[in-house]
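What follows is one chain in structure tokens, specifically the form predicted on its own.
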Amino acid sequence: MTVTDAAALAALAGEHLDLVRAPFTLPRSRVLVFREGDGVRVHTAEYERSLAECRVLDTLVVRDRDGAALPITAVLPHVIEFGGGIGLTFAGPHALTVGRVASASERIETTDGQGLDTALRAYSTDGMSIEWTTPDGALTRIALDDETTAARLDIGADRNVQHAASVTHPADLAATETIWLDWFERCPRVRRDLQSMTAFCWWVLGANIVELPALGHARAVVPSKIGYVGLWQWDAYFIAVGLRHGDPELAREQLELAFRFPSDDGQLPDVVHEHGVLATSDDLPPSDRETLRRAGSAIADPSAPVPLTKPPLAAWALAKVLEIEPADDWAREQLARIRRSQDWWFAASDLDGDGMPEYGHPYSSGLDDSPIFDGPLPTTAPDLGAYLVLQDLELARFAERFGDADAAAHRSRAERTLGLLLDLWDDERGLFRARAAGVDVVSDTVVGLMPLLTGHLPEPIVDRLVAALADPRRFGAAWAVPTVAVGDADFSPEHMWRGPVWVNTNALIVAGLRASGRAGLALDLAERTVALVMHGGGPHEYFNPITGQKAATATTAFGWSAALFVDLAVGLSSPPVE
């Protein structure tokens, strides 16, 4: 049996909403509600600000007639229920309402669709109260009675709270439920054992929608409302790949935002956010600018701004999104920007002039603290070479499809780049090397597996990389694939890109194995990746490869982990379950 009803999918997602790793929120809202004792606390989500800096309410508690705090008894995407029949819900993106909510057993269903209202009128809130404290220590209490059955809290842009009695609580509850039911109508239906986590991951993608008013109220599906409130270029690609299965229009919107603000020479920015873009070190706070310039390329002018971007997977993501729903005119417009971005890598990021572009700063790789960046910059990295080959091959296919560019030129450049990439192969060690300012990097990292994506490696090299994936002293960890080989001196199971498993690198290796003719191994790694997310309790930012649990410092409810789980689950459920 499969789950097909939106309400059932919402209930499956609700099983994961613990208000600790997954806050209560609403698509397009910046308001986040977390568990705090028997009550909750409230924050806003803001770019480059921590939760601690964005406190709205330190506590919000519902009390019964005797003054005892009512515990939280259930959480669904549209409501937090407290014992005693009180529920907290949204009243649009900037307000919360708290008041009477009938449990399922209490509801009186009617044929006119007003069952919820009928049930709400049947019970008294007399003697109950709602109280909250603000960060300055102020305590506010609203007594509930048969006339004041609910309270409304409006949260301003300055995080101040205005409150009043609410007469719209039942309607707010119904409206919020409708928003989530509409979202879950789009949730992909997958294999039964994957459906619960898929529903939760689909909730994550909806929960992480942030509206950007300065950009025409564009919808950005951010990596997380906890600390990552912006559209990072790389994240947008992976998130779009998952969104395409249920909301291809929103998937296209993520790519369009990532492509909307190229520099004059074609470079795409690292981040698009509510205040502008992050494309160079000059877009950062002054203290960060100086740090970046000190750590910048040894070849680039240290007094000049350091370009900040992300790896070139734009054409790959575009091709994936168009598989679900063609949009040719829109695609042609995006391709013009992608081609200019690809040219930028060769014209502006080949910092030593050898024909192979380099990373001028770790931020541009997406693997910020990988040991391949422990040495001097720029870094010649096999993953970048692989992405550039893949992107030129995708651009050649688009040129052939639309007849609007020179496919042969893209294929010729891909062939040249592949030759340079093969120069990084170390046959003795069985890996692709990175180079730090021309000096070989000793570390054995996940970037050396990315050349599988090209689909054009010699078979003996593919065999060696496949063997590395199975080797327990390299990438065959209990929960694969670690981002640094287990036996490497730099391996650390909890330290971001220095050992933990990331869902995006796993998904890229799955794609690489498939492109390299290893479909069975690709299927196996896809199964192990979705098993990791379920074992670890959700789509976290990264996982300990020894325990399979969330790494201590990883963000929870992480966008690309959720999106790529959805993508892998759909692929593993082929033919799709209706």
Ligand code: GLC
Given for the second form:
Amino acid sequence: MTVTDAAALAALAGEHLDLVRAPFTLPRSRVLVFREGDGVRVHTAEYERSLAECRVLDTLVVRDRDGAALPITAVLPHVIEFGGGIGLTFAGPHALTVGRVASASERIETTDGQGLDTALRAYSTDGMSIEWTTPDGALTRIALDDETTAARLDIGADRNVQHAASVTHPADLAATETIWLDWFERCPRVRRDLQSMTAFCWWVLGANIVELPALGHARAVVPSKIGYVGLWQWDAYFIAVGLRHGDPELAREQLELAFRFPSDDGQLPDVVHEHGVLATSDDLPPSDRETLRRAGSAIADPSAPVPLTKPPLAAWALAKVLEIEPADDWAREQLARIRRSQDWWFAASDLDGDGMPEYGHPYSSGLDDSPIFDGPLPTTAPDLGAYLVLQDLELARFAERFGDADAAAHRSRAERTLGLLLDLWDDERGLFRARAAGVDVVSDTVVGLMPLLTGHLPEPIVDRLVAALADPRRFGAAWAVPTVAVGDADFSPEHMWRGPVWVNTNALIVAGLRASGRAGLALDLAERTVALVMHGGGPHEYFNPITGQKAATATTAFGWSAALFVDLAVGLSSPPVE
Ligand code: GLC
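Output block for the form predicted in complex with this ligand, input the form predicted on its own:
Next comes the full complex, this chain leading.
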């Protein structure tokens, strides 16, 4: 792809950067810039801290010679442009600079070969000023003249700001633009109607890169710089599945980070973050524990620590990442960890000893608020059974490919788990049941559709699940697939995992339909999923299944929604767009 293409894709992404749902940021940086009145405000992104706690500047305004605030006129991935030829950009991950800049349109129109310089000469900053307030109420004003044409704001780890006049603003602007153009060079080319949202989703994946300095400056693509600043185990899988189409190395990095800190008995942690890992209920941040307490949950203060992990889809993600670029030695190392984690489920999380592992905590399912967890724990769940079958089948295929493990043992365990999974089938109601501490759960939820992923269900059961997907009283909502059946007493269109549509569960159902021999329906659901993201205005965390809009409490610029949009869009653009 030529640079012009990368610039065009960056511009397409720029159209989505409203500085509300999509803040201005830079790969590796924790600095976020949002719109505030005529100017902006600045925050940092930190693990388990709200934006309100992470304030850097409450306002930053650019004023003209008469003291009037200059409005924001354009946003591109590398610059926020204000009127009067002023732009805000990054000077590395920890600093912003604000100063004179030619507008993008004028730069492109310059034809004499001088480029930026010529366009810049048209402006004088004399009499303009930049003004900001910090959370302690202090106001700072820098007057611009033809000598001081830019200010640099360095943001420290403690969120304090140091400022100075800057002469490197044009170079900072160019360097920031280069970072983004390099990123957009890698953006997949897809069907024309999907390209603009794909460019935005690709921006989200780049924007969500943070550095974890304690881990040798590893690059974690986080679920969201607004709210989820860490590497969540299964988020990393979905994110890698999207990243593989443009940056397989970064995709591998996500999986490697996710697998890097198993416990002694092989369990993978729920989250890897800048201060360590979240692997048991003892590691829960106080705010989380308080939320659980308020909800009256007994798991806020268990008598013994409860392991926290995420669903066993690691081998599924690994297989997908390797499809694009084989990396055998690397894959073997990862597989050793995945095998141990798969064994962990059977050895340490079969809590009632019946051969079928359970979820010991809702967080380990990834569907925290699902009504299947309204009753007592542990929870036997058909999605867990399905993932375990799928993972053993993947591990068997890997064992055959690398000759380094016992394929037959994986296959026979998959067969045994499949048998136990089929015991959960309720033929009368046409669903796979969950069980709360051995008692049937009545709620009809999306977890009951996941057994499609095994590809080994009896045909009559596949038919019933397909009928459930089309049934308007069950999963055939205006915007599919709701996480709780529309006609269920627990259905709630705005409450996370109790009705809203999530892109990851949709993508898993697409894969399940394909594995179960329903390619046409899989294609149809893939189309409806990308249509939902475009209708809803971006890769939000979850969507109202009645309106197709972002649910009020959902975060935005969400990693796996972006990554799986990219993956679905690439899949729908065949033959591939060159
Ligand atoms: C929420 C989701 C969980 C996800 C995490 C990070 O807790 O329920 O599935 O892993 O956010 O995105």
